[in-house]
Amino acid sequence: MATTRRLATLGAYLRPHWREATLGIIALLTVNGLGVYIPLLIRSAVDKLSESFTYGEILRSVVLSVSLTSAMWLIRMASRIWIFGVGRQVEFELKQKIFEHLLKLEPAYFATNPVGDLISRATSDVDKIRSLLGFAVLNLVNAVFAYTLTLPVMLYLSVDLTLASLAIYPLMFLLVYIFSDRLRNEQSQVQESIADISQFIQEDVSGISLIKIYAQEENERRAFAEKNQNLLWAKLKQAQSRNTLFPLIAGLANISSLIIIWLGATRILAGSLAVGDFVALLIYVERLVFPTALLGFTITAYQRGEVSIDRVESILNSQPKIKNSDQSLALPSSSVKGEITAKNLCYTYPGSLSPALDNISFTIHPGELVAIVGAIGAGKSTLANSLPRLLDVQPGQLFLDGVDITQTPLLDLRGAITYVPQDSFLFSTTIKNNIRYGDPTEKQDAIERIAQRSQIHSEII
């Protein structure tokens, strides 16, 4: 279920790409039609050698063999651009989707989700769904070709030679299916050791004046150094169980060569086999070792991509508790008062047993000026969060100019409200865009009169 889930997810990326891949598969298909068609060719030219030798049709052939296999390489290169392309493409669009999604949901989330880990999934797990639709499906499709259009003409060169070969196959996937839960599991806890690294990362350099005031810098250093071992760990398990398995199931590619090379050379010496059948099924297995090889480059891409789709959806299914209601009414910000109700507002923060607001009521009018005192953890930051709905207050408890602040879009509601936060924060940009930042098109005359009230036009070079 979970597979066919992931599989539907990968079709949903694709969709939108389905041109380039289409092209991107039918310019494998000719690739390996030409790789089918040169050893015949081949064939024939040393059959034609054993009859009679002409430097014309060897030129001919050598030609020919030349030209085709250029092609080949032209074609492949077309391939591989078309097939990458629909990954990089996907690539794009689910960073975007990522953070537009981000931008939707409420203060709350990043409070229950780190931030250095949230970091990881847009990018390191992007990066390997990247590779999942570029990497592991020219590979798949490539070796899917090459099995179906090569064994074939090879049972039709010899049936018991070509079933010798590939008697070793079954092990080969046995062996691959034998890592496949092992390489998943390891890749799942290189990834959250990423994540931890860079939730790490993200604190320290947040804290960093906290550190150098407390003197933790030693501290912080056998902390980091702790996660940077578990992350070393993760990945040299991760790359034990690589270095085991794909040097055998090379080795294992390899031993159809030498069955062929074996059986062979006693058919041509019994006269039961033509030299350029030899020659000719001598190509195509070792044309088979290649794709069979990267078999298992694919798996662990595949298993890469598995854990990176989950984690990765995970944030996209995440639906954000604050949003409009289906009955939001426009408000105008020519027609706002600035009247604010509270009627029997209560507000209790997730996982907390004792509400941050507890019945609150109160009307303050337009053009007042009102102070809320209280000691730490009273509400007063609660409170002032409510008002642009950074929290998810219920319906009916409190009102802007008499309307439910729940029925009003947000954009209407937070746009007329001026709010300056306890903590300051500083975007990396410049000062003029900081201040403006409520207002991209605010002139250059009304930024420096809201820096002259705020008394740090004078600090400003």
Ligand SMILES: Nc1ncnc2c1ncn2[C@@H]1O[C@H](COP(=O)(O)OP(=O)(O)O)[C@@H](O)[C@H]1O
Second form
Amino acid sequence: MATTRRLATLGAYLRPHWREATLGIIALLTVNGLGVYIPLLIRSAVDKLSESFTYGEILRSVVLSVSLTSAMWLIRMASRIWIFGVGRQVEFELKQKIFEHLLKLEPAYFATNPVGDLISRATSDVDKIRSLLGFAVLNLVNAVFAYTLTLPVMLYLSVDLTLASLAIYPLMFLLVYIFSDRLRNEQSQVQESIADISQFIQEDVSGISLIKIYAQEENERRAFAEKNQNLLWAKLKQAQSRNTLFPLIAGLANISSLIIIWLGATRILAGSLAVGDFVALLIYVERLVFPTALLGFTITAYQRGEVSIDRVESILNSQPKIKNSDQSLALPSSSVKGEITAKNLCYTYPGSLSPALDNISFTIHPGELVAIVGAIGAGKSTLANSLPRLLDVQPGQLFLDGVDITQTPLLDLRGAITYVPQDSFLFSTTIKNNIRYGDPTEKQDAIERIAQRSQIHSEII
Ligand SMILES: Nc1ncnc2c1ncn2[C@@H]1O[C@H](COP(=O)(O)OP(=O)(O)O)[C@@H](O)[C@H]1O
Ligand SMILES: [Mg+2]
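Structure of the form predicted in complex with this ligand, please, following the form predicted alone?
Below is the whole assembly, all chains and molecules, this chain first.
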């Protein structure tokens, strides 16, 4: 069930790119068709060698094989560009969708979903989905074509030689499958170590004065050395697995070739196998090495991608709690008078047992200057955040000019309010852009006047 849902999600990601995906699949089909045809061409050339042949005929086969092989190479490149391109496109669109969705969610969402986790979903999980749609789809389709097209021809040439030489392939597939799981764990170990080191450096650099005042340089140096050592070990372990796996695959492939050569040579001597058939079989067996080995990696990429699909979809499926009501009425800021009324206003933070605002009622008339005073934790900030609907206030409790604020378009409501937050925050851009953040079209002299009134004008160089 979960798998069908995930496949449907993958289908939805792919749908806008079906043209490129189809072109890529057709290219793969062509490549594999040529991959079956070229050895047959070589086979007939080789068979001619033992009969009567002219150099012209052989030359023609050689030229044909070389040009077909070059064409195959070009088409394979095209298939990669199309299919990997689809993966990249989906990656781009998913990142865009996630960011746009995050902008719609209310501040409370970010209080319960740590930013580090959201970033990792929007980057490394999206990356795994891309690899699932590019790498996994390409290799899966390629393996299916390679086997369905090559196997019948191989069996036609020689049933027992084919079975004998391919007997070892399931072992190769299993080997890669086991190793790819190990490689994946080792890769996440490396990434954790890198994250650990980055965080350590960041903390030590920001706390450098403390380290010096308490004379802790030696301790910090030792702590860093330990983390650095962990990273080295993780990388060495990964290198070890890789350096074991790849020679093993090559070794198994060679055993397959050896079996064909051994059995084939015996048959040729006995006169029961043509040399051309033998050569073609030898080429076919080698052609199947890559698709088989990559299939093992493909399964791991798919499993990883499945987890990532769930993690990304859980962001995209979270519904914004604070949004425009269906019956919202426009509130042009020129017509706002500024009468604020609270009627039995209540608010309880999600997960909290006692209300932060408990049955508050008041009216503030236009032009009035009101200060709300109270002890820490009395609910002043909660009240201030309710008015622009930064909190999910229920209908029928807060009114601006007599209109329920939940029935006012969010942009109009917030446009009518000037809000100076308790904690100052600067975006990573110029001071000018920070000053005109709420209205990027603000004129230079207005910005300068604001800077003067905030007493920072003389600080800006
Ligand atoms: N994000 C939050 N999650 C849960 N409880 C909160 C949150 N923010 C504030 N509170 C609680 O709500 C109450 C009112 O807080 P607040 O409005 O910030 O008080 P004030 O601004 O008057 O100091 C306090 O009891 C506080 O602990
Ligand atoms: Mg406060």
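Computed from a predicted model, the values in this text were never measured in an experiment. Positions refer to the first chain, counted from 1. C-alpha atoms forming the largest set that superposes within 1.5 Å between two forms make up the rigid core.
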Query raised in the report: Once the two forms are fit on the core, has E217 moved its CA by at least 2 Å between these two forms?
Result: yes
Query raised in the report: If we fit on the core, is the Cα of K104 displaced 2 Å or more between these two forms?
Result: no
Query raised in the report: Rigid core fitted, is the C-alpha displacement of E226 between these two forms 2 Å or more?
Result: yes
